[in-house]
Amino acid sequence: MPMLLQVENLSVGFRSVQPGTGTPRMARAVEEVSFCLDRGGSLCLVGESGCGKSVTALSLLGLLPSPPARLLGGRVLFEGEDMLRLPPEKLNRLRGGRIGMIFQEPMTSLNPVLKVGEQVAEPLIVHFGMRPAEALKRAVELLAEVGLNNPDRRAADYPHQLSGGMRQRVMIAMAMACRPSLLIADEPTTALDVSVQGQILDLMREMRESAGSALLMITHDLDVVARSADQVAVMYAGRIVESGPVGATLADPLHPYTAGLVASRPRLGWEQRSGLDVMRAKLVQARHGRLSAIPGTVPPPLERPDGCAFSTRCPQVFDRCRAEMPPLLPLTDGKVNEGRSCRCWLR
């Protein structure tokens, strides 16, 4: 049986111009990305705002706008298929299918002018062919699982209606409806606040496993990251630049910019649940003082530097750094980093 899901050197492109000459220009968004994650797994993209995590979620559903976006190379295959190469009716049979999206920003997803019971019941019509009476009361029922207080009310509400932790909690019913293989999440608690963020990630981890699905979330948030996946890919300006098991990657971080990232987290500690091969995160301490930081920014895509992407901020840059881009490589060392890859001149 074929992997559920295997992105093979993925690159994606945006015309633009260059600046300051006006040339026309491919602006290299995502460069040769690769990962695979299986039946029931779970995988977080991380990383900062501009290093192609939600560009890498929304090509490989085609849902991006083409132009200016455009497919440069790879291959997504989902269940042995090639979804970018897919004709567009049997692509859009997978998704809101065999295949769940939640947004970003549910206030901007959701359709403002349909109330959100409809909204709901759409994929089980289109997908599972229900007749609107039928396909509305389960709509209902999925409003009362991800725990919206009256369901029969809030289902004739609009959007503007309900508060961001109930949108979301929609966006959840609607990506859930037809109990998916694979589960995209693009952001699901940025805009919410901890204690909703909490009930939300709670919330899609039991109806995931409700359901078997896997799943891909995009975060920039590593406390996010160790209470939801078991494996972790790390991006930097298009690439990954690290990957492997959540504990190991957070614990023990192998490139510059993940250390980074985890040196600028409050102090984290790690518990495995029973049964479950999941990390959960559990802030033990605060870090007293000044959190640490990166100097600079992600370097937009016409403008990063020769040799690896991350040469302008890292601490540790030396000459080959600046001329050559590492390979993103295995480690070799045995069982303590088994699993482990990391694109890096020093590992």
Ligand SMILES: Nc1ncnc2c1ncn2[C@@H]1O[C@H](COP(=O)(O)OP(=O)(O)OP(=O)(O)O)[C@@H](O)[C@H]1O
Contents of the next structure:
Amino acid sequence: MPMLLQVENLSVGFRSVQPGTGTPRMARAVEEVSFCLDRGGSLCLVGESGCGKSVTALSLLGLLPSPPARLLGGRVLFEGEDMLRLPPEKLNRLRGGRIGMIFQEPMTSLNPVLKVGEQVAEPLIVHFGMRPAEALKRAVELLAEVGLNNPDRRAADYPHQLSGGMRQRVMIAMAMACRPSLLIADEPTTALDVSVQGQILDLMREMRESAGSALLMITHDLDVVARSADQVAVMYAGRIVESGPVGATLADPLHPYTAGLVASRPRLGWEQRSGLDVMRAKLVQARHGRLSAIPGTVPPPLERPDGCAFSTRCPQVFDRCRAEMPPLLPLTDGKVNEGRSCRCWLR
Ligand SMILES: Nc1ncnc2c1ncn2[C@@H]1O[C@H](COP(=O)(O)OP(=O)(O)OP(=O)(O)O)[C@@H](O)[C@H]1O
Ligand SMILES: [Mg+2]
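Same protein, different condition: the form predicted alone was shown, now please give the form predicted together with this ligand.
Below: every chain and molecule of the assembly, starting with the one above.
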């Protein structure tokens, strides 16, 4: 069976000007990003702010403003069709239909002047051709499925009458209304407090398991990765630097950047973590040195160093890193590292 989603060498830039000189330049925000997603599978793109996670997701969906954004290369095969080359009306039909989307801030995605029931009903009318009364009835069922009490009454509320967590539940109901084969979620829980975050992640899992949807999740939070996906791709400065199964990647990161993210994973104090977590973290520290937080920030596209983009922050940097960009290569050392790739001269 073919893959559900195959992203091949996706490169996206923004028309920009060189700081200082004012010369026009192409800021390459995403460079040669490739990943695949099986039907029903789940993959997280993770990395710090400015790594290119949202640009990747938005370009799949044709949602980047162009100009300034420009597709510089690559293909995105969804159910066999290249989404980057679909005519706008066909792409529109996919969005909200076979592809559901959830974004970080529900207030920007929900329409403030429409009742939430009408908003959840809309994709059913547009994509399934339901009559409005029938769609509204299904919308109320969906609001119940995402855990809203009194869904009949809530359906008549406007978004501002709901809490942040409830609004995110409404977004999930909308995104899942047409039982999409792919759900794309960009930082869906970042604006929520930790306990609500967990509930929303559990809800997303239940909803997508019942619909058989695959998940492409974008987050900067490794706890979200651990809770929501089977596969992870770590992005740094527009490129994937490591990818593989979530368990192995978090337990034994290959790339110094991933190791830095793992070692600086906040949230729980040592005493609250399981013995296994503590052991793993000690192992990572023994191998990669203590990185309580990675110093510095992700360089913007026009300020990336030569060679490996992480070389300016890497505790294990050596000469070759500053001169040559390492390729992303699959690991070949046996079963434990099956399905893992890393972009580092040390591997
Ligand atoms: N509309 C735009 N015009 C110009 N540059 C942009 C635009 N959108 C994004 N960029 C640039 O592309 C790069 C990647 O941004 P992106 O939004 O994908 O980061 P991200 O990984 O999603 O970060 P965050 O965690 O903050 O959401 C950044 O350097 C950003 O400045
Ligand atoms: Mg983003």
